[in-house]
Each structure stands twice: as structure tokens, then as C-alpha cells.
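For reference, the chain that follows is the form predicted alone, supplied as C-alpha cells.
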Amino acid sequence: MLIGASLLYDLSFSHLNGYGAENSTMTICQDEPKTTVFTHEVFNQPTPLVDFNLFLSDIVLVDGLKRHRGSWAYERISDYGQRMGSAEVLEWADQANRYTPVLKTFDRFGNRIDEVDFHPAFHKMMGLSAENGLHNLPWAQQQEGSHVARAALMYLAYQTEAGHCCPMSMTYSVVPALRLQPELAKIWEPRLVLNGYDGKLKPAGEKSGVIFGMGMTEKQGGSDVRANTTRAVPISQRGPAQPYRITGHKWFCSAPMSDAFLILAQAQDGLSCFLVPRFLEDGTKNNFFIQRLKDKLGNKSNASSEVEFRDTIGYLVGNEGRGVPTIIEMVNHTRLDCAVGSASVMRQATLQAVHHCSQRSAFGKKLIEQELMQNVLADLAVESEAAALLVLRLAESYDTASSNEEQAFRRIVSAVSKFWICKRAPQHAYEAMECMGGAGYVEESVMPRLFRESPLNSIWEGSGNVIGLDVLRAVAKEEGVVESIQAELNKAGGSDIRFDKYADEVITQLQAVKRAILNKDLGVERTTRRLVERMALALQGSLVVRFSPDSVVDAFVSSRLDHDHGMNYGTLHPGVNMSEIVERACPLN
């Protein structure tokens, strides 16, 4: 049928049922565009989650912040987890991550540059956090609980945008290492403890604030550092705090666009620990190459590149051939925010999918309301938290590990909580997707990245069998180390019957452990992952029975202690109270 040009048709909508108001009307003209055509109205649909205060959200945290002697930073951390929670902070997180770092080698003349170019939304995620000091608080503040206000400022940043997170862990994580080295520390902590920000590629001495970079890795060794080829000869004399010259590569080398780094290289005496600067003392640049930046799954925001060294100068960290004990200093840090980081990851994606629940409707009722989804998400709330209450307890260790056994719990459980809480975050995330449906698949959502980021903390730092190695030679050869973790579960004794078998279990297991490692049983290794599993549980599960309310004890002990959890999330017992455990996840619905 042909349509003249003055030719109206009235189609009434009055048969959509809810898709548009009754007896409204669309109106087709031949002479006008068809922009206003009416198909639908957007409902059924939650609102954004934004503008809300990621902090004073979290009944977790903040009872820990108070725990753990953290409240004297309570107003800065509110005022971060606003700005964290906020439209435009959110935004920031965003182009950062669609917009990714740039290598330039040269620049347009063909001088060698060596610079990375990142969007001004991850200068401004550095500026923020800087500001609040996430690079240097138990440093710049020290105080009672300060590692602990640090670890609740990272346990936000990380949810917002995690990959400017990076070089905020490594320059925080450095300064145990360089106190090894006083001379050193002189000259680079001042720098350090400022709280400014400056992205530009200039010498350290002229900036408001220094960020810290990691080099380790090279192609052919991977996690077995002591095969690193690198080599540092001395320019003049050996010895700590010397210049010495170095030469290779590193397969991995962390924020490149630093302005300091530790690195290892072989000495005369084997595998030492250098800082090597982007700019030396009298305003030249260093012999520092990127060759190229890494595309990785994850962390797209930050730049992790493989570099060269020809000739750069390095200056010695401590004795030649001790650069592990060294440099771990400084990883056992970066290990505490992996732990970290994984937790926030799963309060976000609990957030996320709790939030997306409350408001989406499907087979005549509220998702939260209908009792299968009701138990998947009570079981992400409750991994979120024993996370969470795992993370704060061990940042504590680090601000009272003055006495013995503090710091044997520091030791040992650094490693545990990284192995089990970064390992437990993929699945998390994936879950809290899944809840989601098709709406948390989808770019625009926060749920991709965060699936994307979710393996990374248990690759990063040492994986996941090397972690457990690292747990048996802690348990079998340091002093104390047992004993803290036996110390750590009598203070959660006689709380909850199940509790306490599964506590008494490990003890003895552990000793068992101890014992075969001693007579060289070898064979112990093979059960490696199960013992850190059980250790990290009945952690977890003191904090659980001590600190959080009924329902989340009853819903973690009987799923997780007490042998009664399928292998997917939503499988609590029915008995479990699982709209409170729900409520208390997200009170922000």
C-alpha cells in the first residue's frame, strides 16, 4: 500500500501490556524522519551504582578499622571511600582502562625516549590516591594500626580501579627493603613519605612525590630467580650502597614509567639486589630500555613492560649474593596487598550482584526474594567477609610485629592468605556474573574487569605452588611459626564445637607436616595445597566465630568446616539465615 505525503496512520500500542501506556498512539509520516518512534520503555532495570560511600557501606571494614587500632584515620578513609564510590571517580576507572598505555620509544626526531603514555584518568587515579597515601601511610604516619588504615585504603581502591593499585603497592612495599640499606634510605625516603603525584619522566629530586617499580623475572627463570642472567660489575669498589654497571634484561618489569626500581642481578657473589633510578644523581637519564609493554588479560590500566639494561647504573641493596633475603622484604609486603586486593575484588563483585538483584525482577518477584539466587549470593557474602576479616587481621600483624610471635604469624600467614584468597576471587567473580545474566557480561558493566583482574594476585608475587613450598620450609625451618597459627586459633577455642575439631586438625596436621619434612619425606609435598587450604580456613574461621554475627558463623562453619559445601556457590544448608547474611553484604538496597 502506497503512503501519499499527507497520509497519516494512528497504530495504537494498546496491546503492549506495559511495554507503552494505553491508548498512546505513533504517528508515521513519509516527510519525517522516524526518530520518534516509539518501541519501549526502559524498566525492570537497576539504577547505577554510584555516588555512595564504599566505606560506610561496609559494616566489615569498618568494624575491623576499629578492631585492629585504626580509627584514628577513620574520617580520611570515609572521605576516600566517598570519593572511591563517586560517578566521576568511577568514570576515571573507566577511561583508564579503555583507554591503555602507550609505549613511546622515540620521539619524532628519533631520540630514544623511553616513555609510557597513559590516559589523564590514570594520572588523576594516582593523584587521588597518592594524596591519601596509599604509597607510604604506615611509613609517612608512624602509628598504632597505621599498616591497617593502609590496607583499608587499598582494600577501596583496589574495588574502584585496580591497576594504579600496582605502583602504589610496590612504593609502599619498598621501604622495608631499602632501610637495609641506610644510605640508601636517606637519600630515597624523604622523596617517598611526600604525598604528591608527578607522572612526568623527570629526575626524582624535582618532583612532589616518587613512585617504585619491581624487576625479578627474566624469560628463561620465571619463579626460579637464581637462573637470572643479568649482570652487575662494580664501578669502582664493591659493596653495599656501591655503583655497580648492569647488563640484561628482565621478562617482567612492574610500572616502568617509575621512577626507582629493585632489581636482582649476579654479583661476583651471586643473585644481589640493586635500585636502579630512571634518572642519576646529576640529572641524566639512566640506561633504562622498554622494549615493549605487555597486553595482558588483566590490570589494562598499568603498564607492565619487558626491559633492557646496557651499562645502567644500579646501586647495591645489602651484602653481594644475599639479594632474596633482600628483596623478599619487599615482597612480603606486595604478598599482603595480593591478599588484599583479592578480597576487594570479591566485596565488589558481592556489591555488584547484591545490588543488581534488589532491583531486577523475574518470574513474578524481586531476584534477592526467590530462595535459590537468595543462597548464592548469602555464599558470596559470606566468602567476601571471611576474606575480609583475614586481610585486616594480617595487616595488624604488621603493625605489632615488634613481639616473636607476631612475627612468625606475619610470616607464615602472608603466604597462606595469598594462596587461598587470590585463588578463591576468580570463581567469586565469576559467580557474582553469573547473578548478573547477560547484563554483568557486557562491557559497560564493572563485572568483566573484575572477572579479568580476579586471577591476577595469584600469579603475581609467586603462584600458587610456589606459595605452598614457601609455607612448608616456614613451617619446617623458622621458629615459632606453628606455634603462632596454634596461638591464633585457641583465641576463637570453645566458641563453636565444629570449630574447634577442624582447628584441632590442622594443629596436628601441621606437626605431622613438620615432622615428615624434618626426616626428608619428600612425599609431603604432594599434599602441599590441601594443608594451606585447611590452614587458611580455620583462620578464616577463628575470625568468623569471634567477630561476625550468628548467621554468617553458622553459614561459614557448616559449609566450610564442617564438610557440608557443594563445589559452587549457592549450596548452604536451607537452615542458614541467609536474608540477613544478604542485608548485611549491602545495606545500601
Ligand SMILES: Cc1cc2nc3c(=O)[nH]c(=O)nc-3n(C[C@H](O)[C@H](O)[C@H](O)COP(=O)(O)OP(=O)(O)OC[C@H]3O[C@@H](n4cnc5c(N)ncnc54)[C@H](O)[C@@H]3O)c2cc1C
The other form holds:
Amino acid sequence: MLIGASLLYDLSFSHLNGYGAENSTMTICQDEPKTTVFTHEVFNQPTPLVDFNLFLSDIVLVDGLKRHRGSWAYERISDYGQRMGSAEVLEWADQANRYTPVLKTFDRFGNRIDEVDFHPAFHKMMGLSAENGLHNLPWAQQQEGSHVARAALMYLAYQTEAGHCCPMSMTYSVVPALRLQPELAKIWEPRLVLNGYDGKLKPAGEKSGVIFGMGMTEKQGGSDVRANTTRAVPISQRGPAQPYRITGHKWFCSAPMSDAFLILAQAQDGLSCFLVPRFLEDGTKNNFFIQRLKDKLGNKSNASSEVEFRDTIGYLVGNEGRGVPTIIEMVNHTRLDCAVGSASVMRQATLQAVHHCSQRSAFGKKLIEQELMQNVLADLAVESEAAALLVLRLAESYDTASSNEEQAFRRIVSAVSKFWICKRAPQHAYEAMECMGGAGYVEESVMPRLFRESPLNSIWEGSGNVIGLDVLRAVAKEEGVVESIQAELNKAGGSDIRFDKYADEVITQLQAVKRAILNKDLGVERTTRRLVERMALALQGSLVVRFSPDSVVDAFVSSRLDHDHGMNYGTLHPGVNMSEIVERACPLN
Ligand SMILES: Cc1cc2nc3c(=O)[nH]c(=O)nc-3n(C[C@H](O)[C@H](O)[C@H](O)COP(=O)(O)OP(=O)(O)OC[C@H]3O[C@@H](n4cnc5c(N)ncnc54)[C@H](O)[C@@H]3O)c2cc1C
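Alright, leaving the form predicted alone aside, put up the form predicted in complex with this ligand.
What follows is the whole complex; the chain from before opens it.
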């Protein structure tokens, strides 16, 4: 797919029979692609976007890292960005998705093994990201800005290969939930902070690093986990950290080769959270049966499976009946990553589109110089910048969660960002693909993979409506949530009259919705999506107004806050400085 310094061409002549060519195949090794083929010269085709620093070419990310106290990780992130933009790693990403994981239920002798075979490229991706702490940075290095630094790494990883980000994310996210059960955290946290990766199925204690998964969703209910039928019975004593026997299934269980999982099952006092290891402490395998792998739209490199538990050993995390509040500690962090991941998809899509259009001409001009294309590209870039600003600000709130206001902010903005940014990604990926014409539709470009990835973050970890209802719940019932939004919006007050007006309206609307829910007024739920959209736009607007250049402020505020943006990208008002926005998005060209 990706062209490096040296190329191998297989030229098959068999289709030219009758035109003077023999049936033969020859392999040519050369340093540069051959631009003269048999019938024509190859020209007006962009160069591949490889061997560049994904981090340093991203002004919004570089600035955001500094602003949110992540500068100490600058070098690590820059090195990682260089690797993620390298032809070699981009090739791994392609291979990991082209040669998808295969379930090996039995060995050749008929013994049940329940292993997943991945292409070596997937393991390389996992190894590189684990080495850089994508699965553990804030827990391994407890430093201010560490969640922001990790979010920046994740933002880069997701652009190159999204599938392996799922196990990275679940592993990072498990720690706060695990800490609710100190006896279990004492065993697992020292393993979690290791930066090694070992893809083999063997006891966690023998590995240079571990990976965690999560199992909540069952056939009869995913959003409504209270419908779970999987049961847990204590082996001897009931209570936190005690072993139980678990029987039942999980309909979705991504990364089944993980070393351990947090899962939900019904115990005597109700839905409870359990830590299920793949190996037991005596070194024998736990009962963990992988029934089949899901045949998915995208996220192909990541093995998502259906699993069964039969007398599987799991250790209770937290109290019986407190399964949801326990596992939600994990889910909050994976929701942050969903927003980061979708912002990242938009960033990569923007980059690909701008790069393509800066080298491709039509009707006598580069595409990037065509006025209408400038509008589309600038609009995509503005959306991507606003998403990046919001996820970095959100990641900061994970760092400074000690203040009550930040905790309230984190609570509400995790949900709002997850809803909005994840919902914006598919349309964005599609529009970026269209900028590349037919070239964007073929697998060799990264666009089909981005496009297939783009709806996923909105579905898992709470689908759109569920997240919307969660926002309503938080607004109505949780202290300080509306005030935390208001405080954030106030920081941008006074610099743009259009923003001020929009922010005031959103706060008024929030207060009205809060009153309506408390009064149990009918129909409030129906207004949820519009409310959440407006909250997200106000938050993004506040960050754009404070931290983006005038061109981006003008474009964002006029299109998203002052007027109806319309149904498609490319609808910025004609006076916007589009070329400046586009250049900022892709300074490589
Ligand atoms: C690739 C992939 C990997 C996954 N990996 C995992 C994993 O590792 N572990 C895991 O536990 N799960 C995993 N999931 C499952 C995922 O989290 C669920 O699919 C998701 O939570 C939705 O649950 P569901 O599929 O049962 O849909 P449902 O709960 O049936 O929801 C269907 C629709 O109804 C909406 N809805 C639900 N309730 C309401 C309501 N009250 N009002 C209005 N609308 C409502 C939802 O928003 C959704 O749009 C994975 C999913 C995918 C696609």
C-alpha cells in the first residue's frame, strides 16, 4: 500500500496476450516508482503521505499539549508521532487490518485452546504503543498533564491504526475501577504499569506487561445491562475480592486475548462487577470459551468476540449489587477515548484530504485553489480543530479531578463530547473521502478504513441516545454540573458577541431542562439531542474563541453558532479566510 524508498513491482503481462507480449511475470526492484507505463505517462497523482511526524505537523495538538500541562512528554510524543507517520508503521496498520484475526478454538489434537491468531503486524502495533504507555501512562507516571499526554498519544495512534487502540484503552481505563478493590489492585496494578507487551497466552505473572478487556453486553441487553443473565455464585464466602463461579455469556467481548477482564454478572444482591483472569493463580487456564469472532464493519484488526463462562472464576470488585457504579469508573475513561478516537479520525481525514487536494489538479488549477473545494476543506479543518480542542480540554479534567468543579466538568463533558464528536465523525470521513474522488474510495488509500471506523465510537461505550439520557440525568441530579459548564463558557466571555449570545442561550436552556426534569414534565427526553448538540457547540466555541486564530474563530462562530451550518460541509460564509485555515491544518505541503 505505502511506498517507501525501495519498491518491488510485479508486472503481469498475461493480459496483454495478442498485443505482442509473452505470458510472463517479472519483478523489478527500483528506487522510485516508474512514471512511464506502456500506454501513458502517470502524472497529476499525489505522492503518498508517509514518513512525516504526525505530531509535529499538528499545530492544534502541539499547542494543546503545552496549554494543558503535558509539555514534559513532548519528546516522547514527538518520537511516537514520527513512528506513527512512518511508512513502516503505516504498512503494519494496513496489514493488521487486511489480514484479520482468526479464532483457533481447538488445537490439532482436539483440545480446546480458545486462542486468537493475529497477523504479526498487529502485535508490532501493540508492542510499540505499550512501550509508549498508551495503556498506562497516567498510572505509571503520576504527573500533572499525564492524562493529556496520554490522550495526545492515543490521538496519534488512532490516526494510524484504530483497532489496537481498543485494548490499549480498556487497559488504561480499568485502573480506577480496580482501585475500588485494593486487594485486587495490589496484584494487578504492578503488572498494569509495565510497558512490555506479550501476545502469547500465558499467566500474567510471567509477562512483561498485561492487557485488560471488558464484558458487559449480553444478547438480550447491552445498553440496559440490568437485563444481564450471567450469574455468579460465591465459592465459599460472599463479599469483595472473594472468588465466585460465573456462568453465562457475553455477546461482545473485544480483545479476548487479554490477560484479565472486568465483567458484570448477577450475584445474590444484584448486578456485580468481577475480575476474570484468563489464568488462575495456580497457573491453570480459567474457563473462558471464545465462541466466535464478530464479522464487523470496521475495526478489523481488533478481535471482537462472543464468549461463554462456565464455572469461570471471577473475583468480586466492590460490593455485590454495585456492579454498574463500579464498572462505570472504567467506562468513563473509555468514553474519553471514544471522543479522542473520533477527533483523531477527523484529524487524519482532514490531513489526507488536504494533502491530496494540494497535489491534484482539475480544470487547470490545483483542487486546493478551487474556491468551492477550499470551503469544504476549511470546514473539515474547523470541525477537526474544534474536536481536538475539546478532547484535550476534557483530558485535562481527568488530571485535575481533585477540584469539585473539574469533577463536575469531567462528568458532564465526557458524555457531551462522546455524543457530539463521535456523531460528527462519519459524515466528516465521508466528505474527506469525496475530496479525493475515486482515489479516496479504494482500499489502498486509508480512507475506507477511516470511514468504516467512524461510526463505532458512537455505538460502543453507550450509544448516542443512552449518552444523551446520561447527560439529562447528570444535568438534573448531579451537583455543580450546570455551573461547571457555565464557568467554562464564562472563560471565553466578552471576546465575541455571537459566542456570548449562544452561550447565554445554552445556559438558559440547561436551566429550563433541569426544571422540566425535576417537575417530571412530559417530552423532555425528546429534546435531548438538540440540547446536547448545543452544549457541545458552546463548549467547542468557548475553546475556539480562546485558543484558535481569527480565521478559525470566524469560520466556527459564524457557521456553527451564529447561523445554521446546513446539512453538509463546505457551507462556510464566503468571507472566511479559508486558505489560512487549510494551511494551518496541513502545514506539510
Ligand atoms: C465492535 C464492537 C465491539 C464491542 N466490544 C464490546 C466489549 O468489549 N465489551 C462490551 O461489553 N461490549 C462491547 N460492545 C457492545 C456495545 O457496547 C453495545 O453494542 C452498545 O452498548 C449498545 O448495546 P446493544 O448493542 O445491546 O444495543 P441496545 O441496547 O439494544 O440499543 C439499541 C439502540 O437503542 C438505543 N436505546 C437504548 N435505550 C434507549 C432509551 N432508553 N431511549 C432511547 N434509545 C435507547 C441505543 O442508544 C441504541 O441506539 C461492542 C460493540 C461493538 C460494535
